[in-house]
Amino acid sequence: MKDFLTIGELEPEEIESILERSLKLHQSPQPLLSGKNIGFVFEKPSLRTKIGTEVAINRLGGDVVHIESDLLFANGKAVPFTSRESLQDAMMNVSQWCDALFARVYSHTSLEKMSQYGTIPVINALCNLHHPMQALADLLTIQQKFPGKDDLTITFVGDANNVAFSLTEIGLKMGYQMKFSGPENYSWSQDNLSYFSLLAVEHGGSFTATSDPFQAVKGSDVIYTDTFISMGEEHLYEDKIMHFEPYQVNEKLFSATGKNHTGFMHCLPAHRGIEVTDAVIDHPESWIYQQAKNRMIVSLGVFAAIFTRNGTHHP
């Protein structure tokens, strides 16, 4: 694959191949990125994505070049011009030096333009619509917790955001039963619902959405939540928090699955006492730190897939 922008670009076999290769490289790292320079550009803060991926690149023998985001994106400071230079020119320059670009951006359109204008692979480190690296780590965690089990029910409780979208995509591609519960004002668009239904039919899974979180979590093997206020939405806090209070993952909701092996997942950072209580996030079946470790591990497989084809290095 040239770029990695969304989970939707991958077939189930490709997803499984990335995870399998990730685990092999974690056990026995190889210098697949020797001599390669990976540009990192981040418009938003990052802990797990940035550090985990940088560690993975180091383990594969590559180097990371940190690029200030305002060198690529318009910031309005170069009066009377609207930006320092065009993204097209910036990407063509970066393509002369770097072998790939790992980018966390506000808009998915920025990633598409970076891919269009540059000649090097672009990997999505998070955007407003997708978080594919997180979804791969989540799937690896789920498979580690339920080895060999294909009939799984995963429920996302909270905001219909980028993490929920990529998680639903990857779960449906694996044929899982995916459920969602959140306030109607912040649920999926009709286009999203139609897309999820098509994925469910194609891969043998199912997708349901309800505003009742207790109904949604019944029979769930996994309960997943994320912050109710995504990065860049801080100004919406007062309005959103009123709608999301009933969707806090607390002890009562966590025990409503009817199963004794249900796991809790959260992509982090978490706001304890808001979307999840301490008792749940610190529960023995909370897998949040394994998810975080797996962020590094799946990066190994993603960059191996980007830079090798059938075991052969390519530019």
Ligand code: NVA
The other form holds:
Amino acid sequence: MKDFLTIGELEPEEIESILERSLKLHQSPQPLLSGKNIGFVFEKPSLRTKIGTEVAINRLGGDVVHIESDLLFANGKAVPFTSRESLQDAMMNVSQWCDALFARVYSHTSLEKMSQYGTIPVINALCNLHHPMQALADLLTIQQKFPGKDDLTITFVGDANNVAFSLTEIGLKMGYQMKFSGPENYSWSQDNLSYFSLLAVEHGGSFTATSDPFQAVKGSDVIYTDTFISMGEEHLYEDKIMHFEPYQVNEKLFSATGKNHTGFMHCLPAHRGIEVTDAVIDHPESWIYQQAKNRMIVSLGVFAAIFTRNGTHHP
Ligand code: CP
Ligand code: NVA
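Moving on from the form predicted alone, please list the structure of the form predicted together with norvaline.
Up next: the whole complex, starting with the chain shown before.
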């Protein structure tokens, strides 16, 4: 693959193959990225994505070059006249030195332009619409917790955002029963709903959305949530806090699944006492640190896939 921008680009077999390869490389790392320089450009803060992926690249023998985001973007937009130079010029320059670019951006369009203007692979480290690296780590976590079980019900409670989108895509591609619950005015667009229904039909799973979180979590193997206010949405704080209050994952909601093995997942960073209570995030069935560890592990498989084609290492 050249770029990796969304889960939607991957067939289920490719997803499985990345996870398999990730685990193999975690057991015995190979110097697949020896001599490679991976540019990191982050318009927003990051702990897990930045550090986890940098460690993975180091383990594959590659090097990371940190590029200040304002050399490519200004105020979240790739605009020629307010940034230092055009994104086109910047990308063509970066393409002369770096072998790939790992980018966290405000707008998905920026990733598409970076891919179009440069000649090197672009990998999405989170944008407004997608968080594919997170979704791969989450799927690995789910598979490790339920080995060999395909009939899984995963419920995302909270904001219809980037993390929820990529999780829903990957779950549907695996044929899982994916459920969603959030306030109606912050829920999925009609286009998103149609896309999820299509994926469900194509891969034999199901997708349902409801504004009632207690109804949604019934029968769930996993409850997943994310921050109610994503990076860049701070201006929506008052309104969102008010609308999302019934969607906090607390002990009452966590125990309403009717199952005794339900796991709790959160991509982090978490806002304890807001989207999740301490009792749930610190529960023995909270898998948050396994998810975080898997962020590094799946980066091994993603970068291996970027730098090898048909299993062969390419320059
Ligand atoms: N989950 C995640 O992407 O965390 P960071 O924002 O810290 O990278
Ligand atoms: N939805 C969150 C995810 C952070 C990893 C955000 O975009 O800020």
